[in-house]
Every structure is written in C-alpha cells, then in structure tokens.
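Only one chain is shown below, in structure tokens, and it's the form predicted on its own.
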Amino acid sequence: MQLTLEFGGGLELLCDSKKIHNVNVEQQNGEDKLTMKGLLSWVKTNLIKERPEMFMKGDTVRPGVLVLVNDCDWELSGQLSTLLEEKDVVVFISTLHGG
C-alpha cells in the first residue's frame, strides 16, 4: 500500500532528518486492511533510525505527538484502529519542545 508519511516538530530527526517519506507498506500477519497500529509498528521497524522511545510508547505514539490522517486528527477516526487506504497521507508532529 502506497502511503505518504510526514514527520515534523523535530520527529524528522529520528528518520535521518527527512521530513517526507513515500513508502510502500505491506499488511502484517495476513491482514487484508492496514490499521494505524500496523503502520506504527512498520514505521518503528523501517523508518525510525534512532531513539524510538521519542516516537513511541508501547504500541502507540508518545503523548505530545499529534497524528493526522488526511488532515484529520486520528482521535476522531479511531486512533490505532483507524483503517488506512491507498495514497493516504499520515502526518506526525511533535508538540513538545525542550527549553
């Protein structure tokens, strides 16, 4: 499944400082639909190059990471159970900044 993933607010530093990734994600465990839970697992394994604990906590994103699926907050579409479709755009933005 072709997806566009965007990382901002400092999260791009965990992915070789690249903000936009056009990726092809295969469904996990023979599932016919890709969920956000499956995508997060794929991102952790394939894109995050360092300090995955800054992006994920358990099987979801850390508190303070805003997730948008096609410009819609994932909290409105089911969070981890959100179903993804071909050519969806998923954006991860850290809202936490050191100081």
Second form
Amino acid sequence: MQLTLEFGGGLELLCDSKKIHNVNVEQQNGEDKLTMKGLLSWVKTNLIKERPEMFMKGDTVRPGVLVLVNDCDWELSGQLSTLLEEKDVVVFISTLHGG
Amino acid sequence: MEGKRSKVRMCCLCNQSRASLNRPKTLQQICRDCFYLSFENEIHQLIIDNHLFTPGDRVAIGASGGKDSTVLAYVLSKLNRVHNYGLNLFLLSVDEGITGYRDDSLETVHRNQVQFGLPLKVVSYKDLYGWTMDEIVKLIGLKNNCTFCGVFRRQALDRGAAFLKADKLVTGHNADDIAETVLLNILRGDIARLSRCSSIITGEDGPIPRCKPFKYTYEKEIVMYAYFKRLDYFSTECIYSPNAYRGFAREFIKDLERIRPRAILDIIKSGENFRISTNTKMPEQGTCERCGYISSQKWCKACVLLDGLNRGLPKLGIGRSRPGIGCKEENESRGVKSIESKQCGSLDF
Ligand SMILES: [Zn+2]
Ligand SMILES: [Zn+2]
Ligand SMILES: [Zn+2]
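Condition change, the form predicted on its own to the form predicted in complex with its partner chain:
So here's everything in the complex, that chain up top.
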C-alpha cells in the first residue's frame, strides 16, 4: 500500500534528515489490514536510523510525538488501531525540541 | 470505501466540519477553525483578565525561532490587529554564538520578521560580554556551559528589551514548560523560584516585566497550531544542551499527560497555590556594582561568571551557595544523553 510519511519537529534527523518519505508498506505481523501499530513497527525497522528511543516508547510513539492521519489527530481515529488505506498521509511531529 | 473512517467524527462545537484535533485541556473533539478560535480566544482572555498590556505599550517578543515563540509572535500580532490592543510589537533574539545552531535558528527569525512584518533586534553574547558560547565551551568544556548560557541569556533579553525601550517582555513558555519548572523547583526546594515560575507576570520590581501569555497553553496545541497554519519554525536541539535532569522531568510530565492530560494544569495550580512560609528568607534585590543589572549580591551572576572567564578561572561562580540542588546535577549527569530537553537556559525564569 502506498503511503506518504512525513517527519517533523526534529524527528527527520532520525531518518537521514529527510522529511517526506513515499513508501510501500504491507500488512505487518499477520494482521489482515495495515494498522498504525503495524506501520510504527515497520517505520522503526525501515526508516529510523538512529536513536529510536526518541521516536518510540514501548509499542507506540513516545509521549510528546504527535501523529496525524490525513491531517487528523490520531487520538480521534483510535491511535494504534487506526486502519490505514491506500494513499494515506501520516505525519509525525515531535513537540520536544526548541522553544 | 466502507472503513472506520467513513464514520467521520464531527466537530463538537460547530457540528459543521470534520473534527481534526482532540484538545488535551478539555478532551473536546474539534475542527480546525473552531480550534484556531478557541486557541486564540483563550490567550486573548488571559491577556485581558490579567491586564498584561496597556495601549501604546512597546512589547518585545523573545524570539528563538522555535515553535513557541514563533506561534506567540504570530498570535500576538493577530490579536493586536483584531482586538486593537494598540501595541508596538518587536521580535527580540539572542545570538549566543553557537555555530550550526543559533545561526540557523536566527535565519528562521529573520524570515518571521518578514512574514509577520515585525521589526527585529538581535543582541549577541559577543557584543554584550565579549565571548561567544563557542569560545566559552572551548575554554570550559561541556560540563557547566548551561550555567553560562542561562545567566547570560536572561540578562541579554533584558538588555535587548531596554535597547528597544520596551515596556514588557513576553516569552513563549507554555503550560508544559511551566509544569516542568514547578516540578524542578519542588525537587530543588527552591521556594523563591517556585512561586515566581508559576506567576504569569514576573520581574515587576525589575527593569522590565516579563509575561507568559502561553502559561495555560498546551505544547501539543502550539505544535498543532503551527502545523495547521504552516508556520515556519526551527526545531533542532542546542548542540550544547546535555541537561539530563530537566530531561527526566520533561519525560515524566509527558507520561502524566498521556494518562491524564489535566495533570499539566494541576501541577501549575500546585505551583500557584504554594505560599512562602514566613521563615523562608527571600533574597533582597539590589543592583550589581559593576554593570548596574539587578542583583541580590555585590556583583550580578553574569559579572561573576565573566570575571572568571576573563581571568582564566572559568569555574568561578558556578557553584551555588544556596541550599538545595543547583545546576550541578543538571550538568554533570555524564553519559546520559539528553534527548528531550529544551536548549539550555531557555526555561529559566
Ligand atoms: Zn468546528
Ligand atoms: Zn553585573
Ligand atoms: Zn546553550
């Protein structure tokens, strides 16, 4: 499934300083549909090159990292259980840098 | 397509548009336009309720190029326009002289100057003190540099504000910052700062009062606002900020927020409700004999540090005579890489 992933607020530094990644991701861990949970584990393995603890804590993003699916706060769509669809845009922004 | 997302949640305020944000403060699910309005109105209400400004005031906005001060500059100039505050707004930036960090963030501030149409004044450590942070770090290493940075920045902002003939200095400290500082001051037993850090206006007895219009504004909302409005801000960490102790406090606050978002407001409230017991001695304010800046000692902290630097004894003035935990813990936690803290000194009140 084609997805656009965007990293901001300093998170781009963890993935080769590239903000926008057009990726192709299939269902993870035997799920029949791709969820945010599956996407996060894919991102951790495939995109994050350094200091993964700045991005993840346990099986979710670390507190202070905002997630938007198609410009909508993922807290409204079920966070980890949010189902992803073709051409979705997922944005990760760290709130933890700078003032 | 029939999926969970075809069941779109509507905004609980207008019921017209799709909800885009879960507000941490109220847990309301609201659309972008209602979010902008609530966000701006709450700051307006805080400004009015606390009489932060008087018409004709010259107001310096401490601008680092980061998210908080960028959103603050944007929102303040908008409110000033919409509600006719009659303020003269200025951007005020401090150039610490940190290659690869401050020079990049200052470029952001220069762009903001154009985007928001606000005049900009930059004061530099080099001009004020004769030293850049790069030069100081070369001399003293990475151990105590945040002490220098924090003390120097505070005074640099005051001097820049004086240059601008500003009546008020506003900073972008947000609710998360203030909750974190309340916690740190409790951990340090620093009663004087505990009561100071949670008040919306400080330094009314000093040369220029400082205000924090974002005192109750959640960091999440500031970042969401900047994202939705596509505001241009800088988000790289200070290369000299190994402030691990503060980092742990931040992480703790964020963990609490995830479980119960109200926790941030409750911690601020605790800070506000602490009263100083009569047997706690508050330091008396005077002026520095050397440079005239406010100081409770013969020389102000910046002059003590500078004297050490200039005499080649940079350790001078770094220890604190006050009981409780000083900067030592913050700066000596070797090996623990700070991964979340704000740039050093930016949170000192
Ligand atoms: Zn609405
Ligand atoms: Zn002095
Ligand atoms: Zn610094």
